[in-house]
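In the form predicted on its own, a lone chain appears below as structure tokens.
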Amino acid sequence: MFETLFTPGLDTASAAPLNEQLQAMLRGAILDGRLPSGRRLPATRALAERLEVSRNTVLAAYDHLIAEGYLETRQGAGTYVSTDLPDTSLQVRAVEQAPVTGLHARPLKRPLAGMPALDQFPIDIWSRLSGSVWRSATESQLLYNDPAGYLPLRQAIATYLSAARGVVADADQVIITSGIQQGFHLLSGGVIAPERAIVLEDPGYPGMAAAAATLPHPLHFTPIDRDGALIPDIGGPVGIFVTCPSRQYPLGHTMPLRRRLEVLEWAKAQDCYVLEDDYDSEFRYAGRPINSLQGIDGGKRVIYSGSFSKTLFLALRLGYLVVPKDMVPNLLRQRMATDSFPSISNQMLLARFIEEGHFARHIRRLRAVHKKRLAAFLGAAATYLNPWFEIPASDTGLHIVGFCRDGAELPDDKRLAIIVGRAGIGASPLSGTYSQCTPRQGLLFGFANIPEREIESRVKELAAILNQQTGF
């Protein structure tokens, strides 16, 4: 059985990395139903030696999938598929990792929580392909007008998202919008029916659930536990469940396989679609980003949206939705009933950025910088912030969550949030982020746009300021 599994091997003249392409194969024959779950998978030595690949690339295969819940270890018995697979998880085939191909808002009254390492970005060359892109602009792009966006970029989109994300599309799929919650608007009024309600998490991003109050559907929340969103139970038709299963906001859970395969079981037996809210992804600071659950669902029921706010900067106010193939029609006679097609300018200098490979290179530079960044702050909160806050540790994402400590006689998380916001650290209160459970009182602490060298001091300040507050 594994003999054939195994054929033709892994390829050395790809540009994926030999560790990801065995990911990749054992993924699919999981999700396929070629290895059934509780299947014992040869020893790492014995398939580095039928791979004629090192033991070390066997291993952090083996490694990832047993973090994203595919394999599990036995002690001394070694490596199997999981039993935790639902008996009816669905049939779908996983998604092979292409190779990819080729700024200042108004003065804030206090610094923004999440946001990225804006010191890092590349000014100097996206000022550069500014001016490249303009003097070479043609009048057809001068008079582009396709309410998806512009197709270079579209295709860039779906190329890096196949490589990073496994993201299962082509460029007309792709629809070019200033943000998820502009493509929440156009999902309402291009494929949701009104009588169909919208589930949100709770807690989960606040102007979401601002921009689903605007709309004609019903709106219901579900709670989260440690492994995310839960199912939705709200006894009527669902039109669309809004999702973060990387990392949920605001807590930060990461939804494993089988919770994300429950999601796709439930959106299917309520003929109702899964919006993927993929918001920073990208910054996953040990180990590589777990695959999308649009890559998993195949691209048949869920929507897949991101941004480049958190990897580029806020101003930009570029994203895009994923769709089904079906669903492209609806949504584009909705966008051009309501504002026509997207601006073309930042499309094209977005597209040159991506194309060149400067985009990646960004990406890898930040996730570097931000490791460091969250090292230093976790290490300065544990040595000046414990008696205040506690606050778990976390290798993700643009913040981390602080939780206010019973007894400490801290005010209510909005005006700590604004307290916080004189140390020079970006903060928004956690309670905000709740709709209709019971609120819990913390911090949303902003780490990635604070230089590493800054760190330790203004976590100190914010100490001597809260020790003048409650007297600790």
Contents of the next structure:
2 protein chains.
Amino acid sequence: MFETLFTPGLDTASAAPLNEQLQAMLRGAILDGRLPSGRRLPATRALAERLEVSRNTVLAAYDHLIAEGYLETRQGAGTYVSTDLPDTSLQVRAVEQAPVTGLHARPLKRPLAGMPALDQFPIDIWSRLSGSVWRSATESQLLYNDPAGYLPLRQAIATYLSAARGVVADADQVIITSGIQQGFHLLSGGVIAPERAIVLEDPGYPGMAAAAATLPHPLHFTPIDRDGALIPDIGGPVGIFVTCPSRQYPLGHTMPLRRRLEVLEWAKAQDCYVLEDDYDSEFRYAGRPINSLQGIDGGKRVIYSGSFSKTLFLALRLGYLVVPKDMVPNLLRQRMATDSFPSISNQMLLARFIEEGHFARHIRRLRAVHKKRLAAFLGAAATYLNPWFEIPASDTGLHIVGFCRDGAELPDDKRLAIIVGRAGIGASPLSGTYSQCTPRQGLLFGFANIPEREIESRVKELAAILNQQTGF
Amino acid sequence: MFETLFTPGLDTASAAPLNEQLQAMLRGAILDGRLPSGRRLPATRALAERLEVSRNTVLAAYDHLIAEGYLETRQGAGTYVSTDLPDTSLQVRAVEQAPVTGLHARPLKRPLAGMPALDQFPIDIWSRLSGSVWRSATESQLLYNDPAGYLPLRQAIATYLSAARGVVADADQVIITSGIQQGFHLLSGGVIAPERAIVLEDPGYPGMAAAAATLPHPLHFTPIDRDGALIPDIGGPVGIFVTCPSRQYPLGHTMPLRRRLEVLEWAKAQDCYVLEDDYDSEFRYAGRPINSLQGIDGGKRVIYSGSFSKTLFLALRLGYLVVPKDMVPNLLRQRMATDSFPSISNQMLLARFIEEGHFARHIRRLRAVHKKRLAAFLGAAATYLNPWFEIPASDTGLHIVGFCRDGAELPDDKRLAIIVGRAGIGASPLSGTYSQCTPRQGLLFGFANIPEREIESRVKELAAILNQQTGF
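I have the form predicted on its own already, so could you send the form predicted together with a further copy of the same chain?
Let's see the whole complex now, leading with the same chain.
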């Protein structure tokens, strides 16, 4: 079977790296059942020879698929298609992995606890482009625009998401929003029957819970374990389940492939939608991000949501939904009734910023800067904050979670967040992210917007403040 | 009684023109009942002497109040407080007319049939300011912002509205929106009980009808006569009545004072809100605009809505609500749940544009240009379009209405609008603005965005096209 699987082989003329082409090929074969669960894969050396690529290429592809949960190794016995994938789910869909081109960055995130390194934002380029797009604006750009958003921006986003996140989408499936809350309202009014429930993760992004509370649908929550959201278990029909599989907010868990497939299977059985809130996937400081749930599903019932609030800046208020094609007309009707179309200014500017490569450069710079800041913060926290907080290892995002230790005699985390602010460290209370589950006390520490050289002294100062308060 | 009425007299040190101070004084006295209906006013010469101002000042004030319907003249017998004001309504509220300062322009309008003279838009200034506001942006401006909008912009709008529209408002009553549809959604979710009805004018702005159709409230319509909207007469409680008293859309009627007071009295009896859609009041080419309904009411149950879509350009997507103070918290809660806060970019730019006086200059320029284009269009229409259209006189706005003549054998106005477009004239079908009332056939001709020298030739070309189609 490997003969047909690896024919026609890899495309050395493509801009997509060979190891990513191989990943896509294998992932597709696993998902559509051509490579069944438990099947042993060729040895890396043998496959490298057959494909006429270096062995490192094959190793890199295997390693990545192991990290994603598609493959597993058995001690001394080679590499296999994972056995703990639910068999019936494997038919979900062949991923048509788009070739990787151009951008090497990825977007998205939202409010609360965690700003990017704003000192790295290229305000000079942004200002210059801002004047420039206005000077070249045409009369038609100043008038009615597409309710889905500015086409060049939607094209830039589709290209980027396909390359960076394995999202399967054309520009006509991209709808520009002011952020996930507007996107959520459009979905509610446009395609979710009011009697069908909304299910959110608990803990989760408080903005989503606040948005859901204003909608007519019944509202339910599903708890989190170390693999992310549990499969929702509620009475009555579900309309949409909102989840952050790439990096659970706020706890940071990545949902492994098995759970992802379970979510898709459940959603199929419920005949409901899944809203994948991929708010943060740019900021993975080790390894390559795991592909989107939308890409596994092929965009049939998974709606993908992203924003530029975290990669650029919060006050930009630009995000997007990627939706199934048949959903577009209803959503645009809802958009026209509620908001006509998004303002052209930021869209022209952002499209140019992406097209000219500034966005990709900015993300690369941020990732390098954040990685250092994260290491410095984790180091300083281990040295100074251990009496009060348990801080799990983390290699992603813009915040780290510190759980308040039992017996540390800390004030309530809402008050604590204010105290931490006095040391020049942005923090949000963990308890504020819970809705129905019993809240845990803790803090989300924003590490990314503190200059590296100041991190240790601020953490030390925080320890001194806590010392005074608690006597440790 | 005139002794106390005109004490302490006019303030010659004020920036407000003396005739406007006198208007405000008289208007306030009429509204709070100190000057009762039917009371004769002092002769202009006598009053001028008493107030130590020129007789022209008094004449100008009387003329304006006559135009507004507060005063009336009786042949050869002087000037009186109008007798057809409903007496019980006169207690509505003393208008605290704010002193007129700075800006002499006024904002606002929305989609469909009628663009301003976009060739007059100072894109050079706008581009330059755009780069400049970004260069001077602070980190905090790039982060969270006020859900009500950028404070300097809200201040600029409050100052402007007070001066130009007699709107009674502080900056903290101004909520920046993406336009009236978003404002309408915020009101619906934030302060209008779902079982209470929405009442719209019929015909009216189709965008409002579309927005209302997505909301849970019962939807009703009230017809138009030559004084604008009729007092709604529906069974069941009303939540909000949306009206355009300054210039009915699309028919262009100005609601006289008597009807305004009736609307306020009705709203009080219903305990409902009135949404005053003041979309177009900048563009009055003869006389001074009539003050807002909100100003008469004092902003207790009238919510004022405006936008910059018509004074600047549509794709800017910036509008605002002016709301009663006690409504602000609920609306901001709704805003935070649906849209967080408006993008900072356009707000910074627009605030600067207003503060530096560019907005006022632009409106003055537009008014002069539009006035000439309107005269040219009306002239050409009278010469060439008379066989097909009855075109009432008009001295406001960005479009004129042409009613299709019976027997003119014109195609349906939806098709007709497309035909007119071929002659380079923007047009919308009148029938598309009707919801429940029997639609009239006609067109809204956009005259303001056609260079004056081209108007006659385009109208002539249109006549040639219609001639071919209909044989006139």
